[in-house]
Partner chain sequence: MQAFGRNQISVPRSGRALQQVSGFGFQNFSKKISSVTYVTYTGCSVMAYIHGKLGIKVTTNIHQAYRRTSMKTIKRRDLLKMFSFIAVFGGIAGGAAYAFVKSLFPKVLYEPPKRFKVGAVYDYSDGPNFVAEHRMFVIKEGDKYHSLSSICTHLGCNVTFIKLSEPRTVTVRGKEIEEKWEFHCACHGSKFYGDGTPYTGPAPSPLPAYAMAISPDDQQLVIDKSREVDSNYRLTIQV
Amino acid sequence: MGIWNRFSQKVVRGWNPVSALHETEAIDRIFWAHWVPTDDDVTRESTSATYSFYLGTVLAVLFSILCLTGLMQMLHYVPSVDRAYWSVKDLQFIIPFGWFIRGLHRTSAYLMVIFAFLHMSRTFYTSAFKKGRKSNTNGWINWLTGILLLVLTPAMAYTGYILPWDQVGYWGATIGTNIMKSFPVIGDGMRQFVIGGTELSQDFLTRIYAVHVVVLPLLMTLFISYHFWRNKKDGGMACDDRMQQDEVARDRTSGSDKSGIDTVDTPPERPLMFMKRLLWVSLATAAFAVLLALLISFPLSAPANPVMAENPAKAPWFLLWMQELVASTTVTIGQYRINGGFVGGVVIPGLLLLSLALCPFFDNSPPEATGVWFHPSRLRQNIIFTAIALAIILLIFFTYFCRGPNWVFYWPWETWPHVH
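May I have this chain by itself in the form predicted together with the partner chain?
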């Protein structure tokens, strides 16, 4: 027996399955696999690639990449107003493969925002958020946890955007904190609390740094873990109520099969197969992120200049829809003029999130719709959801391509006049 096999048996696996049937115990036996759901925990549909597309796995992998590359960047980054920009510049141009670490961090962050959105859409279209009939399935808890993660993800991206203290980051921070300030009554206090004064300065950068590298990742880890655990306890992703019937079916087919369709001769489902699949998804995700990081370069903008914003000063792409909203939603009601920062930056996104959060409680579709893609009974809500999602995506594209200097509308093929 080779060294690797001995090591593997002692440390990695800890036990040697004698038969295929025995292998179903892998989850209980192997420490490294103990968190993977077994066939008894979740329905078989949960491991189906065409049902979930493994979007949650992709997100978890991206988060791990972000933690790792983030740690590597922490060793070079200096959270100081004077040195932040230059340390990131060194990272990009001087430190060996610094450009790669930074690029991978950024591609993973972008991918994470995209996949969080896709993951949420998948859950919505399959109505996996529904409470389910079984007493222990609480799809709505995981849905709310997911919404929390959906907020945390852009929050991470946004705080990370500020750290280089370049033009984009600085003005992004200015606008973000002023959106907070546009809150009626408590706005000024909130802004002062966040930036530790009345002007963006060292205190603010230190706080954002701490939030980006400690507070948010900890919260993320906590809620991702809970998200996993809850999912397993709920019987898998479809939040499906067929488990009771499945058990009967499985008994009938000598413990090998859950659907009851296959014959007795079907080999037993192996949880390790699921592990292997997870591994493949993880490797593919990592490879994709690495490839993007190699192909796309992420230049720094100029150092922060507090007296002159770039023109046009555009937010990172995942916030562009909000930038367009804050730029066009200043409303006049009687003698009061309400700042677009509040309407487009707080009220509209807040209402969108609230309506998302309330989905499981106002969904009247039958239980059969649970875990089914585009169930006909949910046609209307699917249309509304798609319309809002498309509107956000279109706004992002519109703002990216059609807003020129001084926020004037230009067609994408028009050249912008020279300003400044």
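Given the form predicted together with the partner chain above, what does the protein look like in the form predicted alone?
Just the single chain follows, nothing else.
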């Protein structure tokens, strides 16, 4: 009983401050208080949809939908190479509303990949990764946490893409494990460790299932929780940091000194308005995901056949840019052959992630750029980021629509020949 009292005091109770000092101490002690906006945390600009577009809230709602629909599918899915495909087919055609649960799950997964990219882009364009509003903050830690979540999100979608064990998922897994094999020296060992042998079989499906339903959701929950907590701990939106700087500059110009005082004027009703907007955004996100699940179907391919490959065999759409890089960088010059799997599947994506992770340490834009969309001082960084993002998007569309059988180029309006 004593342990429970201490736990509830730390996590649930204890929010009864009698002064500003007690309120600060309570916020530092109580976990849930880091999630609840207070008068000092919510400002007019931070609640504006034109600044953040509430993309973090959208992602949190989509992840909740994924967890709920995933639990429903776990009741019927059988992680066996002999029964996985047929259990998913039963879910699609026999179990009442099973098609809707599966469609909502996959729709939410794809939407989460898209909105994770948009959320990262918003943070970059507003240079919100630089720092927070309060002193001694570590905004770069939250940026790195976001980069990690940006990797975990497509990893969840990719592992779920494999689980139906149809032709599309099986050969998508083959592409991924072959890229893993391209690592110098340790590639073969890594691939054998992941798939549990030398070929994709029951051991591989069991491991992918465990990673998809246990490992990745736990990691996502942990880092999403920390991401929200860190954001509030560091002072909320980066636009608040700029507002405080502007206010301090005006005070110094007028001759007054309010250093150390939060100068953001926040009406008492604004936190409540902020929570109402979060509720509406959550409902709109859920409604949009449900609508797409009703309009878009995700048909199963044929059962997995290790002998007869898909032609063309393609990775999931969000990884097609990597597959195109792998194919384009596989070059033979005389007796030498450049390993495209390593260059296009490891080196280039790794350098892109590393450059994103190092942004807070090498961005030398002025403090006035923090929290501002497309600040003129960051023109070069924004152009480079936009060019890379557009290149990735174009590679996805090109590979999806223009790569036909035997990886031959076809115009989108041309009909692909039927090739066994």
